[in-house]
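The chain below stands alone and is given as structure tokens, in the form predicted alone.
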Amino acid sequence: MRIVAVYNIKGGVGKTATAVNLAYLAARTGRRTLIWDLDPQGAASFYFRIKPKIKGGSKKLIKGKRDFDGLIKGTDFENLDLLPADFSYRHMDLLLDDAKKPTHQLQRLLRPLSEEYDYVFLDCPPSISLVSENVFAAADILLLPMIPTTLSIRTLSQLVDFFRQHSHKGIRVLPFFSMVDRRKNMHLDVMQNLPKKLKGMLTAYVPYASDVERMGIHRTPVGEFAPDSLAAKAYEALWREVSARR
């Protein structure tokens, strides 16, 4: 089982759209796939038409009084399941802080799923917190969408500094450009220059596209309602590159 966390300190960079579309593509290629909506806003749950609610909330889950049986929901797509968000996730940091080995609780919860799933995608909230440290400990790949702007580069530098200070050697950090507008000179300049300085940058990128925004109307991945669109092709290219990484 490979765990792919879609993460950024910043919000509004396309994390949820990436997690939803890549999980959909993984399932479409026959991989048994789970997406866990860790964001209390519940956007991934909304896209899959599933109520953002788990019985007992996050407290019972973290304290070991509930396992994933009965909480995981099937989606409309074969091979693709969802562990919904819950508004109680906003308190997850406090619950994790009270647990033994507080940075390894998500890893503990996910471990029993290794026989059931080939891929688990984590749609992460935008923060540096105990939740994100759990994500770093559990994930094999940290997929980092970033808009090609100065502020995004600064945010990336903050994350790199954090990893230097906290030894997370088992995780691969894979940044890629998201919400790219090729009409903007700044976007073009950053896309040309940053990969020369940053090791591991993916070549696939996702354009700024109305089809991604229309996911909220159709409540389904782009590949379902606009399979020939630039956005759908971009996510396919991104998935090929991510799935090829070992």
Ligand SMILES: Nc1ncnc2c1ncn2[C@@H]1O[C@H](COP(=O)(O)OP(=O)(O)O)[C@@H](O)[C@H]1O
Second form
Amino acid sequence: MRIVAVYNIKGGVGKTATAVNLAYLAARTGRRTLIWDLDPQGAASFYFRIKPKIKGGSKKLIKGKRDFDGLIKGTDFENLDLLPADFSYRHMDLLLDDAKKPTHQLQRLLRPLSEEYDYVFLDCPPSISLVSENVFAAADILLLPMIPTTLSIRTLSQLVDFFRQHSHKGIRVLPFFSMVDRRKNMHLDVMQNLPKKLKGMLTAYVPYASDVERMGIHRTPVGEFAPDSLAAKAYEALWREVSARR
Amino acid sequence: MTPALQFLIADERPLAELEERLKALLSLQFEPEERVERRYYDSFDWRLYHRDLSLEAVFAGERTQLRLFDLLDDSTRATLEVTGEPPRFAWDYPKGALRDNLEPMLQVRALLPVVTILARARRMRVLNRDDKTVVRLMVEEARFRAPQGGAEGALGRYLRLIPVRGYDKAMQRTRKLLEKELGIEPLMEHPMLRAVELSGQRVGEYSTKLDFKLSPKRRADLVAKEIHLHLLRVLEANIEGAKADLDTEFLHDLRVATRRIRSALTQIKGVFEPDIVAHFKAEFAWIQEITGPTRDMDVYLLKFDDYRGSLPAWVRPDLTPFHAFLLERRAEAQRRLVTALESARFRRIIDEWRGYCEAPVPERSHLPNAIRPIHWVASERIWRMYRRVMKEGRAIDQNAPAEALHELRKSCKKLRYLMEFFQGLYPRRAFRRLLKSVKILLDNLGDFQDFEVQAHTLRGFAEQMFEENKADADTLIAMGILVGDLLDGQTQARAAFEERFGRFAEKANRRQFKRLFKPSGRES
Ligand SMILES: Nc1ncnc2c1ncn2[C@@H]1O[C@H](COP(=O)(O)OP(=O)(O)O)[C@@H](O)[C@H]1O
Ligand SMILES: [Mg+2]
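Next up, the form predicted in complex with this ligand in place of the form predicted alone?
Time for the whole complex; same chain goes first.
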């Protein structure tokens, strides 16, 4: 089982769109895939037409007193399941803090699923907190969508430093550009003048595309309603690159 | 979670009609019709099936989706995407869950296609009020095809009901509705198993086990013929695979069957005419001989990684020419093997021996054991062989020559085969323990001899390579280290012998052998 977290400190950079579309593509190639909607806003759950609700609240779940079995929901797509968000996830930090190893609780919770799924996608809330610490400890791959602005490159550098200091072993940080608008000079500029030290930067990127926004209307991944669109192709290229990483 | 359910639809009406009926019953979303090709794989000896598993490959263009799944509930154990055909051997799979599952099961065995299912399929989704999928349906019109242009035909029409996780109630509801409205019942057997049967194969049939059901009072010559027929079937079952070189176990099993036949011929004494025994003894010895060289090379090739790993890291590369030499020799040996297996002599031996074993036994016989009850003959033979093993073993002390141990090994092997042939006649638990004790002793004697043989053969290889200019000094030295290690191994086996035999000769064991096998009283 490989755990792919889609993370950024900031909101609105395309994390959820990425998690949803990549999970969909993984499942389409036969991988048994789970997406865990960790964001109390429940955007990923919404895209799959699943109520953002954990029966009995998230407390028991996070404390490891209730297993995932009755909570995971199948989506419209074969091989793709979802663990829904719950509004109470806003207090997840507090719940995690009570655990024996507060930074490794998510990892512990996911362990029993390792025989059942080939991929687990974590759709993370935007923050740097105990939740994200847990995500870093659990994930094999950290996918970092970034809008190509000077500011975001700075943030990325900070994050890379953070990972050096905290030495999260075995995690692969894979940044990629998201919501790329080729009409904007700054976007092109930033992409062409990338600092060399940004290792692991993926070559595939996701363009700014109205088809991605329309996911909210169709409530399905882009590949379902616009399979030949630029956006769908971009996610495919991104997934090819990510899944090829060992 | 509820498992997926399969129904066989007996209804012969057009599929479109069935779909109309489903549409009337459920809120359904239809997917376009598709054609699917699923091929199933297992080893020749059904190693996956015996664990209720199967490997499924779904071919879609260049990409192939592999799925190791449970035959009982269709649940998935591991998946992998590959290009084209799935790799034949576990070691050829990329690291990951599938390989982790396959390796311990398959070991050296190849995955071979068992059957293909070709289907015209229509997927449907049952939707709830939010248009969310809560159950999946699949109607399939399926055909089966045996591998390599074998039998082909209709498999039937299936309805698959696939649960969506977290929607158990919807699944139960749909199931009840369909059972009531369509009058269908869940199928208990995976369609793949049905396809195998229809294609004329027997699922899980092949086995080299010698666990015959024997009735103690049957005449010995009849039982001997039955045992021989079984051994011959095993031998024959492996001929094609050995010729095609699918994996090394075909030849191995063929050779084991041959060895057992020879042993049965000589050890089940006094049941067949002496000239028949002499003739076939020689003929099966010939089969043993022609199959030897390839197997020898297989043994060294299978051990090669261990050999290499046993050397200091800086010496390892020096062994590469030896590997090349083995491969070359093996290719040559395999060519000869195929010629021999296709020869008239080989066919004749098999056919004549089958003919003899299938012929009815004479009502009367002048042969000493032919019409005696098998139980007596078996016990007599086992008891006698056991006594010989004890006598030879006890005579071995620190100074005994290697020959003495080799002789003991032969007797021990005969004892083992005799016991295996006739295990069905004795109480299971006690018998198993005794057989185990024979095997443990035999392992030690086998090590002693094998290390020696390997050391000598390796030395022979080194000489040949030297003569043929295929090895420089470094390679010869590396092989020399291996020879030294093998001889060390032999010394260790020799040192362990006394203790091993001591355990075999323990009082409790002796008493059990006596109780089970020593003939006493009157023959009935
Ligand atoms: N590549 C894209 N092109 C256009 N709009 C996008 C793209 N990716 C995301 N969006 C839109 O931007 C908003 C935020 O995206 P989302 O994936 O939810 O970001 P995050 O999860 O990082 O907060 C959503 O309305 C989404 O539809
Ligand atoms: Mg989000």
